[in-house]
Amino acid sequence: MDQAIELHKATPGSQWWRSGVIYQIYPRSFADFDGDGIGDLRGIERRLETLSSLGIDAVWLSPFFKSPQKDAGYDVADYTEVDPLFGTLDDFDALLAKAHSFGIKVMIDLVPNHTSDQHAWFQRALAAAPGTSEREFYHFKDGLGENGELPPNNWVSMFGGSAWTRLVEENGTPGQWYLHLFDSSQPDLNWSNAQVQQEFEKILTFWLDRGVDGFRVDQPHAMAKALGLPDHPYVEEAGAGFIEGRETPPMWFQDEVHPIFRRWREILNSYEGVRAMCGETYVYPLSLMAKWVRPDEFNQTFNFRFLDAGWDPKKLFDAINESFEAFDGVGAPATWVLNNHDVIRHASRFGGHYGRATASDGVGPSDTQPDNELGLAIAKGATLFMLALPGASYLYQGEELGLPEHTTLENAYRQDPTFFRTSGTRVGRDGARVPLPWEPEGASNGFSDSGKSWLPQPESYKALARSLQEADENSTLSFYKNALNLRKQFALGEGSFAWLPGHTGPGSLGYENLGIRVIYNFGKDPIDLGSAKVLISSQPLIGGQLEINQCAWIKP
C-alpha cells in the first residue's frame, strides 16, 4: 500500500475537551430514582459507575433547570434552580462529586437564545408597558397592517408556524407581538441588551463556582439578530432555516455574538482547572463555523457536517477533509457525533431513508419502518469509524446498547412541541428520547422501580437491557467498551489523520491514525485484510475478509 499523506498532525497530551469522549445524558430518560416515571439527578448518580466502566471521559447533561417543561426543559424558567422533577441543588452537587470521583468531567446545558414564558424576566416584561426596559429584555414589536394585526416580519418558527405571537392586554385588546424562533412558550432574548449579557455572566459564574467543567451552549448562532429585524429574504424556500451559499438570514450567524463568547471564554479561563464550552453551532460552511471556535471563543463545536453526511462515502470524505481544514486552521479540535436527542437514532436511521439527520422529525407508525438489523450493522461500523478519528467524540445515551428509535409511538404519548405546532404532520423527536432499559424486569425495564415511564418503551428494549448486555461478551455494549478502551490505549483522540491510498471511496474509506489503520467497506466485494492484526471489527470477520458495512481497526 502506498504511503498515506497526513492531513492532521497529532496533539499528544492534549486537554480533555480536545480528545475526550463525551456522553450525553438526557436526564428525564436516563434513570428514575424517585419512582415518578421521569429520570432525575439521583438516578443519574446511582448509575454513574456504569458510565465509568464504559470508558467515557465526560458527560453532558441536557437541561435540568426549573421549567414548565413545554420543550423538555429547553424552556428555562430559572437558570440557577433545579426543577423539582429532577431533584435539588444538593442532588446536583452530589452527582458532580460522584462523577469527579470516577474521573468524569461534567458539562451542563446552557440555553441562552430564549427563556420560558414563565421566567421572571418575561413576566416582568408582560406587566410593563411598551418601550420600557423590562420589554427590552426580549423582542417586543408593534405589528404591521392598519391595526397592527400582522406580524412584524415574515419569520417562521423552527417548530412550525409563525415566529411571532401577539399579546392580549388585560382589557382584552390586542397588543404588541413577541419573537420566538421556537415554541410560543420560548420567547427570544434580546442579546443587544447589556443587561441580558450581565445576567448570563452571573449564571455562568454560579455553575462554575459549583464546580462544573463546562457548558454545552444551545443555539448560539441564533442569539444575535440583524438590526431592525428585517424579513427573511428567501423564507418561502428555507422556512425557518437557511440555504448554504445564499445570503445570511437575519436571525442566524450574526457577527455580534462573537464578543459575547469571548467574554464567556474569559470567565471560564479565570477558573482553576480546564473548563470548556461546546457550541451547538449549526453553521455552514465549516469555514464559517470555525469562527465560533477561534482560540478566544468556544473550545469546540458540534460537527453537523459529519452528522448530516448520511453515511455516504463521498459526503463523509468531503466532510472529514473540510473539518480538518477548517478547524485545524484556527487551532480547534474537530468533534464527531452520530446521535443526539434531536435526531433519529442511528441504529434506525441507517436502516431507512430519512434525509439529513438534522432535518428529520422522527419516524411515526404510518411512515416506512426502518430495517433495524441492517441499521445496527451499519451503525456499529459507523461508530467504529468515528471513534478512531482524532478529536473529541460525542455519544448519546443508549447508543452503546444499540437502541433503535421508537418508531411506532402512539400519538397519545407524544410531547414534542413540533408535533402539536404542525398538527401532527411532523411527529417530532420523542422516538429518540425514550427511557433507557437497565434490567429486563418490570414495566419500564429497570428505568424506574415503580415501573412508570414518561414515554413507553418499544418491546425490543427488553432484550437490549444493560444488565443482559453486561453479561454478554458479544453484545453491542461490550463492543463499545472494547472500542473505547482501544481508543484510549492508543491515544487516538490525540492522534493524526491520513487517508489510506486506495480507500477514498466509493467502495471503501480508510485512514491511518498513529499507525492504526481504519477501513470501512461500502462496496459489495469483500476487502482482504491480509496478514494485518485485527484489533477490533464491527462484525466478526471470516477468513480475514471485511464484508459490506463492516469496519475494522488493524495494525499492519
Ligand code: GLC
The other form holds:
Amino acid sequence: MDQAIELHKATPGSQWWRSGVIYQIYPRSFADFDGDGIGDLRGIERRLETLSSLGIDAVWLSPFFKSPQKDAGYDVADYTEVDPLFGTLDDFDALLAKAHSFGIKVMIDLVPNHTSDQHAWFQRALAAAPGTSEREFYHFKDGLGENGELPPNNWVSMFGGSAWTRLVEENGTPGQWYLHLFDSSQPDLNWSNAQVQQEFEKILTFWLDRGVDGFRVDQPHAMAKALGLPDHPYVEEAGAGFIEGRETPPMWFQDEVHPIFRRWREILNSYEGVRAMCGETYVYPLSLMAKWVRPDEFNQTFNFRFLDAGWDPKKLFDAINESFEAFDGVGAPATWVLNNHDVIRHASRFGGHYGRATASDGVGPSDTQPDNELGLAIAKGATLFMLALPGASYLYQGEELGLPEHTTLENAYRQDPTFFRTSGTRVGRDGARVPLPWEPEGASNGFSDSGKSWLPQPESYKALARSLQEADENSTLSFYKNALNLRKQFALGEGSFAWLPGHTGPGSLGYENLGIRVIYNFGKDPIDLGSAKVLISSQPLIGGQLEINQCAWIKP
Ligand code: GLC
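Complement to the form predicted on its own: the form predicted together with alpha-D-glucopyranose:
In what comes next, the whole complex appears, and the chain from above leads the way.
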C-alpha cells in the first residue's frame, strides 16, 4: 500500500474531553430503582459498575431536573432541583461521587434556549402586564392583524405547527403571543436580556460547585434571535429549519450568542480540574461551526455531519475531511456520533431507508419496517469505523447491546410532542427511548424490579438483555468492550488520521491512526487483508477476507 497522507496529527496526553468516549445516559430509560416504571438516579448509581466495565470515560446525563416532562425533561421548571421522578439532590451527589470513584466524568444537560411554561420566570411573566421586565425574560409580542389575531411572524415549531401561542388573559380575552421553537410548553428565553444571562451563570456555578465535570448544552444555536424577529425568508421550503448555503434564518446560529459562551467558558476554566462543555450545535457548514469551538468557547460540539452522512461512503468521506479541516483549524477535537435519544437507533436506521438522515421523525408500525439483522451488521461496522477516529466519540445507552428501534410501538404509549403536534404524521422519537433490558426476566427485563416500564419493550429486547450478553463473548456487548479496550490500549482517541490510498470510496473507506489501519468494505467484492494482523472485526472474517458491510482494525 502506498504511503498514507496525514490529515490530522496526534495529540498525545489529551484531556479527557478531547479523546474520551462519552456515554449518554437517558435517565428515564436506564434503570428504575423505585419501581415506578421510570428510570432514576439511584437506578443509575446501582448500575454504574457495569458501565465502568464497558470502558467509557465519561457519561452525559440527559435532564433529570424538575419538569412537567412535556418533552421528557427538556422542559425544565427548576434548573437546580432534581425532579422527584428521578430522586433528590442527595441521590445526584451520591451518583457523582460513585462515578468519580470509578474514574468516570459526569456531564449534565443544560437547556438554555427555553424553559418549561411551569418555570417561575414564565409564571411570573404571565402574571405581569405586557411590556414589563418580567415579560422581557421571554419573547412576548402583540399579534398581527386587526385584533392581534395573527402570530407575530411566520416561524414554525421544530415539533410541528406554529412557533407562537396566544395567551388568554385572566379575564378570558386573548392577549399577547409567546415564542416557542419547540413545544408550546417550552417558551423561548430572551437571551438579549442581561438578567437571563446572569441567571444562567448562577445555574452553571451551582452545578460546578457540586462537582460536575461539564455540560452538554441543548440547542445553543437557537438561543440568539435576530433583532425584531423578522420572518423566516423561506419557511415554505425549510419549515422550522434552514437550508445549507442559503441565507441563515433569524432563529438559527446568530453571532450575538458567542459572548455568552465565552463567559461560560471563563466560568468553567475558573474551576479546579478540567471542566468542559459540548454544544448540541446544528450548524452547517462545519467551517461555520468552527467558530463555536474557538479556544475560548465550547470545548467541542456534536458532529451531526457524521451522523447525517447516513452510511454513505461519499458523504462520510466528505464529512470526515470537512471535520478535520474545520476543527483542527481552531485547535478543537473532532467529535463523532451515530446515536442519541433524538434519532432512530443505528441498528434499525441502517436496515432501512428513512429519508432524513437525522431521522427524528421515527418509524411507526405502518411504515416500512427495517431489516434489523442487516442494520445491526452495518451498525457494528459503522461503530468500529467510528471508534478508531481520533477525537471524542459519543455513544448512546443501549447501542452497546445492539438494540433496535421500537418500530411497532402502539400509539397509545407515545409521549413525544412531535407525535401530537403533527397529528401522528411524524411518530417521533419514543422508539429510540425504550427502557433498557438488563436481565431476561420479568415484565421489563430487569429495568425495574416491579416489572413496570414507561414504554413497553419490543419482544426482541429479552434476548438482548445485558446479562446474557455479558456471558457471551460473541455478543454485541463483548464486541463494544473489545473495541473500547483496544481504542484505549492504542490511544486512538489521541491519535492521527490519514486516508489509506485505494480506500477513499466508493467501494471502501480506510484510514490509518497511529499505525492501526481501519477498513470498511462498502462494495460487493471482498477485500483481501493479506497477512495483516486483525485486531478486531465487526463480523468474524473468513480466510482474511473483509466482506461487504464489514469493518476491521488491522496491523500491517
Ligand atoms: C434537543 C434535545 C431534544 C429536545 C430539544 C428541545 O434537540 O436533544 O430531545 O426535544 O432539544 O429541548
